[in-house]
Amino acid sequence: MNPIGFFDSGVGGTSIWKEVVQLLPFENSIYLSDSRNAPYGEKPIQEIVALSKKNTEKLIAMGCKIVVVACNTATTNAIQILRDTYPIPIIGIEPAIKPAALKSKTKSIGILATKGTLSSELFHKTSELYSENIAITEVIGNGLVALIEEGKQNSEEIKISLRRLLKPMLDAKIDYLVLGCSHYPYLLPVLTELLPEQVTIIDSGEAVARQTKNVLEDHELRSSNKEISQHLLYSNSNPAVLGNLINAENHSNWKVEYLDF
């Protein structure tokens, strides 16, 4: 049974991977954590595109029937090139600006994302589409990805950074915070602690999972197998951080290993 392929600039895309695995329990998967090159958000566009193509080609070579780009920066800078280059369906992930803008009562929302996402053409088009009568406070999450890659998502260092990053959003009276990086859902416990109750945190995980299901069905690629699925997760840096983040030791059908790619 051909697997669903995933890649991210590191471990953060597992937040997307978990949503897809939960929605599609009989699909096998392969996940590539390109932690050696993390974070993508601070790299030039040409390098982001090259890394995205490298990862996509590796997943195709491993037999994947569809690829989920579980990285906001890679999606906003490379998704159209990937779709134009490769013959299999490519799913992207974008910040959930639309639902936040439509639901906001204060007409003020915040977006926490990487520099690479916030400066991309695709992000600006999406933002302009839904920003009429909405104030959007954009903040670059400098240093957050690196700390999560080190397994420090609950550290005091993270809390200090987030207090500083959230201040302009709170000053703007936001009632929705959009997480524009697939690493950031791993900050939910700390964000919930630091934010007022009236601020709702929103990310793209569930929407990406539903889109993956729809595309599989549209292309008649959905698995008809009802056996326990197998999941292979590879890191080209530190597989221990990846394994700990997803609690791999509690799942016999999840294998986490080092892979040089």
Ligand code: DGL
Second form
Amino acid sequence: MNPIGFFDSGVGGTSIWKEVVQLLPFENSIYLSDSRNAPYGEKPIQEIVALSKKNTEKLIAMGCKIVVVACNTATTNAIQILRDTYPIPIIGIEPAIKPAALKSKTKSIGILATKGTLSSELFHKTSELYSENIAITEVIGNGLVALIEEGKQNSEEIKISLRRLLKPMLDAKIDYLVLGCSHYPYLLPVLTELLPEQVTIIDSGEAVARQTKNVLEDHELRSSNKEISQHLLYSNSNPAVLGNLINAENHSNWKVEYLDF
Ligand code: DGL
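I would like to compare: after the form predicted alone, may I see the structure of the form predicted in complex with this ligand?
Now the complete complex, all chains and molecules, led by this one.
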């Protein structure tokens, strides 16, 4: 059965991939970690679009029936072009501003994302819908993706960065922190340690998984397979970091390999 394709600038999109695999256990998948080109968040739009097309074309060539752009930066800068260019359904991921804005009691929320996401038109359009009634503190997560790509998501170095990045949000009395980058769910243990209890952290993983299921059903693309599924994860730079991050050795049907793409 044709797989679901995923790509991200690196290892972080596996936070989305995991949610989809959990919700759709009989679907095969292919994940492309473009770690050689990470981070995308600092790159000009044209480069983000070109990399997103390269990854999508590779996934289509590998037989994927649908592509999940497991990267906020690629989604907010390139999704429309991908949808206009390729004939298969393309799912994107955006920072979960809406649920945070609707649930916030302090009327103050924080968004941690890359420069590429926070400066995109798509992000501005969404945040404008809520900024009248809610204070939104946007912070660029400078340096975080690079550290996670090195497997340093629990390091003292990342804690020092996060303390500095979270300060303006805490000063603004946020009660919701939106993780607007698919790498950041891997910071949950450290974030939970650094944030006061009254701050709720939200990401978009579950919503993307539900959306993927709905789109597959709408297009009659659900797998009829009832056997154990196969998951192939490729990195063009550091398969060891990718494998460690997802504990691949504990899953015989998850293969992590180097691939030049
Ligand atoms: N995981 C990507 C995202 O969701 C990271 C972007 C980057 O490479 O800077 O935005």
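Only residues modelled in both forms are compared. For clarity, a rigid core is taken as the largest C-alpha set superposing within 1.5 Å between two forms. Predicted model, so just to flag it, every value in this text is computed and none were measured. Numbering follows the first chain given and starts at 1.
- Taking only residues common to both forms and fitting on the rigid core, the CA shifts of 2 Å or more between the two forms cluster into a single run of 3 or more residues at 130-132.
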